[in-house]
Every structure is written in C-alpha cells, then in structure tokens.
Amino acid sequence: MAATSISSATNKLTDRSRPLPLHTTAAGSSAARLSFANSSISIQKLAISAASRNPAPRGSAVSALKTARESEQASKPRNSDSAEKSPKPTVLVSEKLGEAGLDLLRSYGDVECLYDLSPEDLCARIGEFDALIVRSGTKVTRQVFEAAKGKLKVVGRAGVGIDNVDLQAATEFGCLVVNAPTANTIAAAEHGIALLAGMARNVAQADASMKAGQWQRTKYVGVSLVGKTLAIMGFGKVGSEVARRAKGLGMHVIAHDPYAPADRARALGVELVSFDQAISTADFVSLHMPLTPTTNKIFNDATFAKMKKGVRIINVARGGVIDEDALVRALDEGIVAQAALDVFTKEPPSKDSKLVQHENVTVTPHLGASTKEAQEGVAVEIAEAVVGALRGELSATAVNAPMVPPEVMSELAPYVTLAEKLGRLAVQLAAGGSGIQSVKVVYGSSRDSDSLDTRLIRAMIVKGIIEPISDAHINLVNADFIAKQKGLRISEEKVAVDSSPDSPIDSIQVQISNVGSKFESALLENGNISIEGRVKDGMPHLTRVGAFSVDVSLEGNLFLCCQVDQPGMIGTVGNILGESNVNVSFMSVSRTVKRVKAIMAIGVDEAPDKETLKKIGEVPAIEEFVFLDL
C-alpha cells in the first residue's frame, strides 16, 4: 500500500467502533448476556483454579494467568477497600434443601431461600442473583434466564434430571447448569424395589383394605419375584443399581440404554437387548431413562400393544415417558396387571385423576430421594458444585458445557491467554463486507491428536474472534453454539513438530479465509490472513505475521508496519510516538531480504490519536500499517 493510501486509510484503521462484521445467520439476532470477567465463571480462571489444584511444572500456569490478568487491570481505576471487600456471590434456593448444603453455601456466599415462588415473582427476583439452586419443582425456563440479564451465572439441579431446566437457553445465555447426580442413586434404586416388591405383593392395597375393617386374603394374592424377568429401561447410575438388587431377588434382568457400556452390564449379569425385545418378554419393566424429546411418552399405546399381557410397571424416573391415558387403557384391558408410580407428567397429579384412583396402580409422592441420607448428600454434593463453578471451577457434574478434567486445564493454563489474544488479533485484521466465515487453528505439538484435547483452546480463539465485533459474551458453555449461530466455522488441525513432549503446544496458528485484509503482510500465497503465537517463560507471544517472523509480547497495545528495510525507521516511527507522549514498550523487526523489505512490531502503552496515525502513514518508507487494541 502506498504512503498516499495510508493516509485516507487512518481513519479506518483508527476506528474500531466498526469493526468487519462476523457473518450471521438467520437465527444470529440472539446473543448471550453472560461475560466470564471478575466474579463470574471466568475460563482462564478455570484454568487458574486447575493449576492451583494441579500445578504445572515451574509453576508457568499460574504465573503467565496471574501476569496477564494484572496487565490487563493495570489501566483499570483501583480502589484497595473495594477490591478487599468485594461482594459476596448471591445464591437463590427455590425449593428446600439440607441444611448441611445451605451451611456450606453459607460459608461462601449471601443465600436467600424463598420457596413456592411462582413463574412470575422467579423472573422478577431471578436479576438479583448469580446462582439458583432448584429441585424438581421450579422451571427455569428461557424467561427466567431472559429476565436475569446476564446475572445468572450458575443453576443447580439438586437431582439427578435436568428437564426442568431449559438448557438451550441456558447455553445460549453463558450460564453453567449442574447437577447432583450420584447422592440419591442409591435412594432411587431403593424405592424402585419397595416398589417392585410392594406391587408384587399388593402391599398397599391390602393396606388401605385392612384400615377400612376388611380381611382380603383371596383377593390380594401376589406373584413371586424370583425366575421372572425385569426389564430395565435406561442403564445409568439408577438402573444398574436396580439390576444389581433385581439379580439379589433371584430375577432374571435384561435391560435396553443404546449408551451402556456391554462390560458393565455382563459384569453385573445383565443381558442388553433391543427396545422391543425388552418391553414384548419382561414380566416387569421398571423405567429409568431421563425425559427428552425422543422418550417424551415412550411409552404409550403402540408400546403397550408390544407387552406380554399381565405385564407390570414401576417407574421412578420421570412422569413423562408414560402416555398416562394410555396407561390406563392398558390397565382396564389387562395388558398392564399392575403399574407402580412415584412420578406423573404433572406433579402434583389432579385429585380426580383416574390413573391415580385406579384400583390397580400404586402411588407415592415422588419420593425417589426422599431418605434422610440421600437429601443430604444431594444437598451437599449441590452446593459444592454450584461454590465450585462461582469460584470459577467447572464442576464435572456440569450438563451443558465440555468436561475438561483440572489436570488438563492446569497444563493448558498459559495458553488460554495467548489463544484469546490471537483471535483478537486476527479479527482485527480482517476486512471486507461479506463478514468471516471460516477459521482454521493449526496446533503444533510433539504430542498424539488423541492426547491434545483442545476445547478449551478453541472456546478462547471463538471468544477472542467474536466479542470484540458484537454483543456477545463468550465462555466455556457456550462458545460453540455461539460460533455456530453467528455463521463461523472452526476447524481444527494438528502439525507434528519436533518439540518437548512436556509442552502440549509449541505454537497456535489462526487462519482466516475469504476476507481481505487491512495489513496485506499478513496474507499468506493462500489468500488466508496468518498469524501464529508461542507461549515464552509463561508469557504470550506474536511469533509470526504473514510468512514474517516476528518476536513480540502480547500485551498493551501493537503496532504492524510493513516498510522499506532501510536505516532510520526505528528513530522515525519512534520520534513521532515519542512526541504524542505514546509510550514504547518494545519494538521488534523482521525482514525477509536485506534492503527490501521488513515487518516492524511496535507495543505501546497508550492508543494512539489519529493525528499520530497519519504522521505514520506519511513516511515515505511506509507501505502499510495497521494499529491493534489487544
């Protein structure tokens, strides 16, 4: 670009209220309101609080984190008292919960407990909160997480299913749901029993009929347990507890749940079948799988057609996966002899219900984890999980967000700032109307594709990429839904390279095809804007523009320019900062043949005025250069 080019140029290059676009689909209106900055669920304080649990070696995890961080507090105004008494996260529980659980809660945060709140008063308190805790009985749905505005940094499901929640929305909008899922396993498996036993042997009706001065010995004879078979529908946690009880009681145990792992189920004796192969020889069919879309009333007239007649069910999981008014069909026409439920579609059910009032149902109150020990195990393992992720930890009982086990995000700790940095700066240097679409990151590392998992990675180039050119707030939950909704595709490639197998990267490399550029030494002969970075002592560096080397520090603010390789440019470009009272932090140059042509990288501490900008772009030797914000 010529020296006259460049100076019609600043003002562009200046202005980054307008920065290029991202393109956007049909549906990328929607943003999320949910920022991991400070209090919240920060990914690279995820990988700090990971390092600090797992330490990596030297200590560079933490280090180039807690570097970083305070670089970029360091313009920021300080106030000591503010900073040492910053507020405490605000915790809602909306239904009850062990005290044990509220205890710890207690120790963390300011905790509010307001129970049988309707849909409206959750939606008109739900802003003052960073996290909810619920049970079964509060729907969290898109309103609730519409009406925190971007509060809401956590919800807990004190149980194990989820379907009260409405986890779309809560991706969309950046906020962590997690569960409590092994507390109550036991509890649960343990009512399906008493209830499998209890319907066998008409416990509760013969009950209810000796209460009201009746003696029914020949009316309430049972069937025996032992030869019969049990399907089990869905072979989780729940289920293989069940099957493992079942198989104690002499019966024989079948189960369907298209994720079981084959080893587990012979290991505990158990046969997997198909769907119709369970449900058309089962004497009993006890139901444990979560309520979806593909299970919503699974179970209904066409399903019931398919059973042995005489067959009885017990279903603790969830009310939904029954068609109720098919069941009763069933019962008044003797497919299903008996049916044994702790769970309805609408809890509670009507009075007058007639699945409730028939003669050959048994009912209790979802009572599932209703012991003593469970409520407290599932309050406790709650509480820890939602302190866990305000603290800025990803709890491994999180549902919507990609498991990263601590030990790898204490070892991919200093990446995560240079990742973000590379995204911002690519986007920066994109231009065009027609808006970024494609994005490839090129991993170099010693290490197996297999071994090197990069979600993590890929989260912070997405949130580098998209929030400096739109309203969203990008994290861990919802990076990719994010990227999907805006149009961008990422795609991913591992480079083996000759470097130490205890670094898990050696470089990152992000492209960005089918766009124009504001800094033409960036394009590669491809067309694609380059640039790769390296982590250094724990800090992260710009390593190379373009087909350049280069050796800068990722902090501040960065100057590219491409000049004429000849003496002077240095003092020049210096003397013009110098007199704005714009502060050099370091310079860096690379050249590709002596006297032709050289890339010059300069940080700064301040951001440059426009005039400054010109008096750049008019020295003769400069072709281009553009001016970055990191």
Ligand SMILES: NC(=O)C1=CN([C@@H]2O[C@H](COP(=O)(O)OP(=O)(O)OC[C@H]3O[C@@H](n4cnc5c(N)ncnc54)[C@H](O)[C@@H]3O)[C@@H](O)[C@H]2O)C=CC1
Contents of the next structure:
Amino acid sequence: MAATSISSATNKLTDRSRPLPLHTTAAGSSAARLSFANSSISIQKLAISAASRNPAPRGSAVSALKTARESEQASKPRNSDSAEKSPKPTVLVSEKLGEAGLDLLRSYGDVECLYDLSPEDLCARIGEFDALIVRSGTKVTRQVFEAAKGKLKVVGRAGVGIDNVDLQAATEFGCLVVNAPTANTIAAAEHGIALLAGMARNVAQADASMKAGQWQRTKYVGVSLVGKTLAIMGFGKVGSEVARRAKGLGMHVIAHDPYAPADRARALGVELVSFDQAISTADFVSLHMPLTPTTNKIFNDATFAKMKKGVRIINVARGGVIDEDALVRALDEGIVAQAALDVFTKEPPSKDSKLVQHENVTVTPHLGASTKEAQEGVAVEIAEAVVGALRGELSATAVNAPMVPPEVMSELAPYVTLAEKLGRLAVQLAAGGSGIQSVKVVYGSSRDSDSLDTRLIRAMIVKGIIEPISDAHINLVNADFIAKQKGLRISEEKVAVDSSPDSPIDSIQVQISNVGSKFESALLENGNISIEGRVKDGMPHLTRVGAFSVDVSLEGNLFLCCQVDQPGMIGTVGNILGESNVNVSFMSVSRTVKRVKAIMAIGVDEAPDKETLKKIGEVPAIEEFVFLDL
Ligand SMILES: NC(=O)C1=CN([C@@H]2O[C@H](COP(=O)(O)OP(=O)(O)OC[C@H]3O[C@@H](n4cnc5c(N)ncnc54)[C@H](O)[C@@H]3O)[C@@H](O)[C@H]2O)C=CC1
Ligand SMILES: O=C(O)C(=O)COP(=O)(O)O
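Mind pulling up the form predicted in complex with the ligand next to the form predicted on its own we just looked at?
Shown next: the complete complex, the earlier chain at its head.
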C-alpha cells in the first residue's frame, strides 16, 4: 500500500468526512509532561474539559487529556470537594439564545450573556471564556482567537451557517467549532416557502399599499405557482424540505447540487441538473447553498444573463452568494422580475440599499431560523454540543475536526496512548529533535485500509513528537495543521498481518528519517530511527527498538542500554538503580547475536539523578544508554 502524507490534501488511510473533537492542550514543561505521561487516559473524555476547568495560558503546564479519575470527578455533583476546587467553565453567549439552552449551559458552567458587544469589546472580553456561543451576527475573526490567548476551547454556532467564524484561525488555535445543523431546517424551509408564495402574490407590497390608504387590486396581480419550475440551488437539508413543500404546491422541482446523492433527489421526485440547466429553465430559483469561497457571488451578471427573463429569486441562504449590485441591474433590466431576500452581504444592509428599497424586492431581516420552535431547538442543540465538547465528549457537529464515530473511538482508545508515547520516545531518540522532517508510521493490521481510521492515532503521534520540542498545543483539531506548519511530513503505511480482526491494530511502528540517533542501536539499516509498540492487556508496550525485540510496558520512564552480551549486566544496572532508590517496574533484554550485543529496556518509576546516570555510563560493558521521559 502506498504511503500517504498529511501534507497533501487527502490521506488514503484516513480520509473521513466527519469530525471528532479530540481537544487537548499541551504540557509545556517537562514536569508537566511527566505527570501527563503518568495519567491514564479515558478515551471517552479525550478532552478540553481538564483545561477548561483549570484554565491556563498557552505554554503553561496543562495536560488536557482527562484522566479517568478526572472524568469521574466531572460527573460528581457540584458541591463535592473536587468540584468545589475546580472553577466552572465559562461560557459567553453573544446573541439571543433560547432559555432551554441557557438553562442547560448554566447547569454546567458560568454563563454570561452579552448581546451587544462591539468587535473590540468581544476581543477585550474573550480571554475570560472557555466557550463562545454565537448566531449569525457575531463575527468570530482571527483577532478574536488571538485575543483569546488559548483560553477559548470551543465556539458554538447556534445555527447552520458558519461563514461568520474564521475556521482556519480556529483550527490554527486548536479551537473546536461546533454548530447546530438540524434544529432550524424546517424553519428556514418554511420561511423560503413563505417568501416564495408571498412574493408571487405581492403580499408585502399590497400590505404596505393598503396601510398607506390605497386599494390597488390591478397593480398587485400575481403569478401562480402550480406547474411552474422551481430550481433549488443547494439540495441539502433546507433545500430538500423546500423541495418537498413546493411539490405539494404543484410545482415542478429541479435541483442543482454537485454533492447531493441522486437517490435522495429521486426519492422526492426531484431531478438533479447542472447549474446552467437549473438557472436557465427555472421560473423560480431558490438558494440553499452555504457561503463558501466557491459560492461567493456565484449569482452575478453572467449568471443572471443566462436566466429566463422574468425569473423570480428567493434567498434564505446567505446574501454573499449573490452579487447584490448585479441583482439590482438584473431587476432594473427586467431579467429578474422579483426577488425575496432574507439575507444580505452586509447585515443589516445600509438603510439606502438600492436592493432593499427596490419595489420588486421583498425583504426580511434574516428571519429564516426565527421561529419559537427553531430557536428553542437550536439553543438546546448548541448547548448540548458545547457542554459535550467542554466535557471532552464526542461531538457529532464539530466543523473543524475529523469526526471519529464513538465505536471507532472506543476501539482505538488503547492505541491513542501507545501512539503518543511512541511519538514522545521517537523524538527523544533523535539526535537533533527539532530537525525532524519526515516521519513514517507503519500500522500492522489485519483490517483493510478502508476500515482502519488512523486520524486519531496520527494526531497523537504528532502530539508526541512535537510537544516535547516546542510550545505548540496539539489536538485533533490542529495536529495536521501544526505538523505541516513545522514542515513535518507524516507518511502512513498499512502492512497486512495475520492477527485477530477484533483488534484494529496489531502494531504501530514509528520511523524518523535523516536525523541520526542519540542511541544508535535504535537505527535500522536504512538509517531511520525505528521503534514499534503494541497494546498488550490494554496497556501500551514498547516491542521493538531498531532491530531489537524488547517488551517493556510504557509506564513511568525508560532506560535503553546497549551492552556487550555477557552475564551479570542485569544485576549490575539493577544494583546501581536500587542503590539510588529507583524502582524498576519492567525489564527486558534482547540480543541479535549471542555474547555479542544486547539491548536492555528497563522501565523505572522514578527519574534517576545525574549521579546514577553517570554510574551506569561508567559500567565498562555498556556501549551506549539513554534515559527517556515518557
Ligand atoms: N436564513 C436563515 O436564517 C438560515 C439560513 N441557512 C443557510 O442555508 C444554508 C443551507 O442550510 P442546510 O440546508 O441546513 O445546509 P446543508 O449543508 O444541509 O445543505 C447545503 C447544501 O449545499 C450544497 N452545496 C455546496 N456547495 C454548492 C454549490 N456550489 N452549488 C450547489 N450546492 C452546493 C451542499 O452539497 C449541501 O447539500 C446554510 O449554509 C445557511 O447559510 C440555514 C438556516 C437558516
Ligand atoms: O442557521 C443559520 O445558518 C442561520 O442563518 C440562522 O441565523 P441566526 O441564528 O438566526 O442568526
């Protein structure tokens, strides 16, 4: 199987479409790393919660992978001793959110609702909060993430569109972004239908005219919907619901969506067509695609020119998908007979906006999601997602992290620990740690590549390699980004082995190329540092160093010694450690040729002092040794 690289856009082994919020902060000092290494990791709680309960600035000693004990404590009532000691997570809600959602948030953290913050005020306050909840009115820019100084762990978008959140910046800062993608679908679809029908029958204009004392029955003759062709642009959740309702109104519905499955469209009696076919045959065009760099101003002079003269346009998606000046021109020229708009490039639009003031345009102030039902639903949906993320649970709605389904997650749990420890060991074996550019990970597995999801494992190897040599904070959100930023190329390879299909992975081998090693016995013939590990009885074990088989549980710290293979070596080293009160937890000896050279891997509970290390180094038969901090 070909090696794949995280520097490239796709990864054969690990390309999955949904996100998971493994969210951790880093240990910035060796002391912290030590305690981090000693903690046992609860996979269900791979988490931002430890960090959010004990917030600390970047570079400080915080391990955010929750221990099983911390997880237990988190679920205890708030008046328990442990909970009293930990500050509650802080949540800033910057736009109106339904009460049920606020209640849920308050049951978990300290919630502050500040609805009218200017961008400057948001930046000034954001450093106080672990989570930020927004709707479409708050721009969560790079400046916001910078101002948060690493404190902000999660941004919750109480709705669907995340075009107001700088996802790239969020990812770079290791901040998880979650949204509430389902609770306002029907509200948005109903608003689309309301605009469609209202526009066709001039409801808003006629209403305004009557209120101005007029009775203009001839002026407001409308057009019928039945039998007309409606083009749905973006056949996702809202688009499909609009289609379903429009079919009920007797319309002929077509749709354009490059990513929508044809069978979903067929099931609704909707034909999927090309962009040009959709816009050139439709009497009504309803927009339901997200605002992205691709869809930005996708409706412009050129596209309006291709439309049927007298077309009517509905937009409950995002204002930015339309070039608004071009729409005004198309309206003036009669290409577009009418438009009904809920969303605008700039919200609110300027009071003298030609588009808003146009007599053939009906407008609403971004009300698509604004029903009581949808707002309560969205509030609960986002509150659950944010609380879950702060607790370190899986989030099905993470937008900037790969989603690993819970069953995969629990299966990979022991390998997560192993992967990080292998990364930490490998980097400590490198002669020049910061010069590492190329890492190869070889997974021994009986599974085929498609059923082996390695993103989590890869992220942990990156964490293990990078954190000991930098002040970066690695989590699943930013692992690939930071690796790329640091010029670290990770290639992955799967080797088929004949092991139990019940275990996703038999072994993980981490190889580092072209750096030389502090412990030459860890080098393979090709000059790569190589270590391999396996999970045994749920515990991570180091099973190979270079060409030598070893078997040592990866707990505490580790000595690797290379010595002449002769009697008495175990006793000699064991005695030196014993004299210094260093407890040996594990020992394994391996050799390639009898009486020539052997490798001793010794697990120790305590870190030996310099004097002890010196004594070991002075044993004549010891050719080289290295002490590794797990
Ligand atoms: N006015 C309002 O209050 C509301 C507005 N919205 C907007 O509606 C949009 C759609 O919402 P959902 O249906 O829930 O999202 P969704 O993700 O279920 O659907 C979006 C669809 O657009 C498609 N798409 C992406 N690029 C496209 C392109 N270039 N051409 C055609 N289709 C493309 C996607 O494949 C997807 O099927 C959101 O992104 C949001 O901006 C959503 C809810 C309320
Ligand atoms: O969910 C969406 O994408 C919306 O546009 C709804 O926006 P809002 O939360 O009402 O500001």
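Since the structure is predicted, the reported quantities are computational estimates derived from the model, not experimental observations. Whichever C-alpha set is largest while still superposing within 1.5 Å between the two forms counts as the rigid core. Residue numbers count along the first chain shown, from 1.
Visitor: Classify residue 565 as shifted (yes) or not shifted (no) between these two forms, where shifted means its C-alpha moves by 2 Å or more with the rigid core superposed.
Guide: It does not reach a 2 Å shift.
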